[in-house]
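Okay, so here's just one chain, in structure tokens, the form predicted alone.
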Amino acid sequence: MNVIETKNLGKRLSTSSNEELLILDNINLHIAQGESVAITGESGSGKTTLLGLLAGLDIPTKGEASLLGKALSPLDEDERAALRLGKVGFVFQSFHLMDNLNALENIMLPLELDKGSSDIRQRALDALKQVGLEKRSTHLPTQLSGGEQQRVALARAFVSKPQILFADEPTGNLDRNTGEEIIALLFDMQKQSDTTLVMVTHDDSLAMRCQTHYKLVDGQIVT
């Protein structure tokens, strides 16, 4: 079953002097339930403009993308956010953590927002536990290394079992054997729990470990 499909998806953007400016174009993907996907790419390839498109944070100017079975350009913005609700994960190269949070209830936030969630305290506790972090959950962000904030980024995305989760440059403002250590609890915890992963990287070897491995020149993929 495919998670996310894209039919000719293309996205333009107006500058300033009325010119339009082509990001991306003709993008054909089709992203399996539990499959490991890399997009790579130099800087202004596209990269987090397609990863955008995929969650449905944007929507494109040309074509189609599909999350879950549905088409996303029908839907309006808080329409695309339901859809996602619960199902959809993300984990970003600065972490975005709530700095007025402590790392357990920046953990809790996606719980709460979902008003089906149960047990939230407990599952919580549950996921930082998973990340090696049980013993921080009093700490503020600002408390934490960037290891542990991206920790706690991982478990915060993890933690309602998203069917699919979104990483743009997950290791990019870590040292190399901190984002070693990331990127092995990342991709444990994701084959654990099936979860499909869409990973923009600008690093080759790491996109090499994930099972599929698109790259953006141009606004165009190639192989």
Second form
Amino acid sequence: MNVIETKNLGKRLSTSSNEELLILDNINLHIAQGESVAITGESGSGKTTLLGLLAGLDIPTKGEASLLGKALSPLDEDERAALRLGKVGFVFQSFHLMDNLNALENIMLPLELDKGSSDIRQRALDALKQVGLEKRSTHLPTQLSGGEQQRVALARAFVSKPQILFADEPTGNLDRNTGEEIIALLFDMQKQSDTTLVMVTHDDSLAMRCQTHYKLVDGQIVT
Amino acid sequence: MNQLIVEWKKFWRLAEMRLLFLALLVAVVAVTSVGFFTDRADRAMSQQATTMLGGDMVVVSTRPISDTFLQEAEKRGLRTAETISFPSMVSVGEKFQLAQIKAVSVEYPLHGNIETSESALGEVENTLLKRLEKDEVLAESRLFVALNIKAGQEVQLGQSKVRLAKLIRKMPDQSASIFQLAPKLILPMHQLKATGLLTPASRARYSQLFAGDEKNIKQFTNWLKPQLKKTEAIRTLEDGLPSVQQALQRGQRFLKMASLLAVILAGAGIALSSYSLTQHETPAVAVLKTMGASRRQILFRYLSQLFFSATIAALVGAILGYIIQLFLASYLQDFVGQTLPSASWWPVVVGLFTAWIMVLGFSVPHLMRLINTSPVQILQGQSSQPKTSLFFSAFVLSAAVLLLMWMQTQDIKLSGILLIAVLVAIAVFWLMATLMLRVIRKLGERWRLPKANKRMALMVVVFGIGLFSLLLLTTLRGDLINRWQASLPVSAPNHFLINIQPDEVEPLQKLLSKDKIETPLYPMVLGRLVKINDKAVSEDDYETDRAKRLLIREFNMSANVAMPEGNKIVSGDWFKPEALNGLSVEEGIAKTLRLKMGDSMTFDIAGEQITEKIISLRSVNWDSMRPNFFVMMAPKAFDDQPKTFITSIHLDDDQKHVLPSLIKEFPSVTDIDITAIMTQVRDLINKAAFAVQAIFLFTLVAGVVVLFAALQSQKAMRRKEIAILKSLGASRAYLRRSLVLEFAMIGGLAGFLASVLALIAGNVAASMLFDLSPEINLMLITTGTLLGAVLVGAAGYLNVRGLLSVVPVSLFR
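Given the form predicted alone, state the structure of the form predicted in complex with the partner chain.
Following is the full complex, with the preceding chain placed first.
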């Protein structure tokens, strides 16, 4: 079963000088449950825009994208958010941890948003253990290194056992060694939980580790 | 609740949230401490006024009042008393003297005491009417002097012989009678019938006095009001102590204005810190949205935290406010001379609502922007908030400020004017700041000053308004109180001399001039207003109690070549020295009686009707402690009228010998010592000044909060700027210089604008609220500019100093 599908997906933006800018055009994707997908491309090729459209963070100007079997265009912002709740996780290039929450509290956050969650604290602790930071649970993000922050971010992304994980340049802000550790951990967790992974990266070697690799050039898929 | 506390702990880690809480706390402490204090002072003054009135509420009439009021009052558990006043002759042998007889029931007075003594200078003691022998009465010393008798002697009163047991030194309701010519005689009610003086034709004034707890009195008054006949009126506490109350009300107005400034300033702090908070939380909200949070969830998350913070700030603030108020009150207590009533809970409610309104009004516009943050921006590395309509923000903010002002002043018109003033101030600040920054930008290129930009204009407006409040309060406090005290100088009269006969005027003036006392003597004639514009008038023609009373009472009228000190002509012209005709009327009474220039008034003066036209209206400074008159006639108008004279003099401690010789030489002249009232008024002014100073501290704290909130809101941007400048090769010394210079420039500019505007506003307030004439104080502008530059320069530099060690590599993260 495909958890993500797009049909002739396109995105145009109008600039301040009223010029139309074509960011994406004619994107057709089918991503199955448990699959790992890499989207690569040069700067400005539209890969981040595509990630936003696939996750329902933004809406296309052309075509259609569906997430977990549901077309996104007819839904408003809150309905799209409800669709993601507990089923979609994110890992960002700049980690985006809440700086007023400690490591454990950051991980608890997605569970707290979902009213159906139980054992929130225990589940968050387990996730923290899984990324090897159980001793740092009360530390604030500013007290953690970049690699540790990304580990917390991974734990936060996986704690709700999402069906899909979107990762945006997850090693972009890390040194080579730390980056590799994070990637190893990411694939590990993805396999363990049979999560679909959609990763945007400009690192071809990283892309090669995914089952499927799409390359974007000027807003279109070339492979 | 537990969840709320847990969440609050998390939010507390944010500097913006702590600043916001601090701003709320300052506002609540300011509001509640002033609230508790004025509440207690108000009730203390009411109590004092009830003492002057003799009860909590009094019904007066020119006809006998039916017993039903008394019966109902007793049924409701209220204490009651009755009085009947009328003029009558008192005689001893061949000597006759008109006296104002006041027949009173034994319960009189319900509040306060009748203080008496055996002789004019004898020891003062309280006298209970029920302790008097069955033929004993009390009288003012003037009656003893007029009849040339001593305490204990018998006099003829109507068909009775009564004994003047003691001299009255002080009694309730005396204030109203100070200028009444006839001395008072207190007659226990059970002796009245035997005198045979009271007949249906008597010109008597009947009163029923009631006392009890506040709620009960209020309910009873409500029950009674619809049953009043046209001849009956309720006398309230306003008749108590006019000058002391006026001073107290001024003091309270001062305090409330001071606390309002602190509140508005704290509001700016809240607006700024919630702006930084939402700025800081924008990426967090975007992340929450990627996780699937709905707008409602996000709104609830932030709103519940803001309200929870407001509630905690309100509770903590109320406790602090209560403690601060205790200090203020203990200071006030010893001069009020009575136990202050306990504080009510009302200020806590006001504090709570103040905090809630502030959170709603000052941070909701930011919050609305925050919840509309688009989640996709988290991927695009932006951190911008969608715009909300400026109109919406302005509306919410204005509504909040208006509501806060109304809660403090309870006067919607005044609040409206204040709001417009604040909006105009912001607009003026913005305009002036932009203009001056443009000039600085031009000059700056030559002198290598920091580049003036929009952010600096914002800072100038924010600091400017903060400094404006501080400076305005300083001028109000220092300048205004000085001038206000000067309006009641140490040399203000402290004795009234009344009942001076025309042939005593010259010798009396001679006697006084021996001690270098020069004072005008005013003739005084009693007249009853009978016609306006040739139409007969009665109390039934007017709705207000004040107007009714004016028509029941006799006017004390005077005539003089010069206008009394402290009077000001508001319309028309003062009399020519030889004038025989015309009237000058006090503007307040003219308004009450609906009189205008050119109207004619007819007075019944000793049986003769005199009609004159109004040729001028005057304003009168009632707390000048000098003889003041509602109606003054032409300088020559009283030449042929029977009259007495009145004057007020100031006696220093070393001039006290004047009084005994004066009384000995002029036995019919009565001296009224008002030193006590004077001391009370001056004390009140001093205490009010102290209290304002205490509240001034809140404004100062609020100002500092605003300063830090403003700096906090720009920290992230500054960090980036400093990193960029460093990467381009800027040294720490260079960065330090330009930071200090920038803040000093902002502060100096803000200080200059603030002091100019504070000067204008202070003078407007002085003339509008406190009837003082304008004054220009150039020192204020110099001080303001320097203060702004130093304060903001130092605080700004200290706040961002840490950023100087930012390493440029942070740009790459």
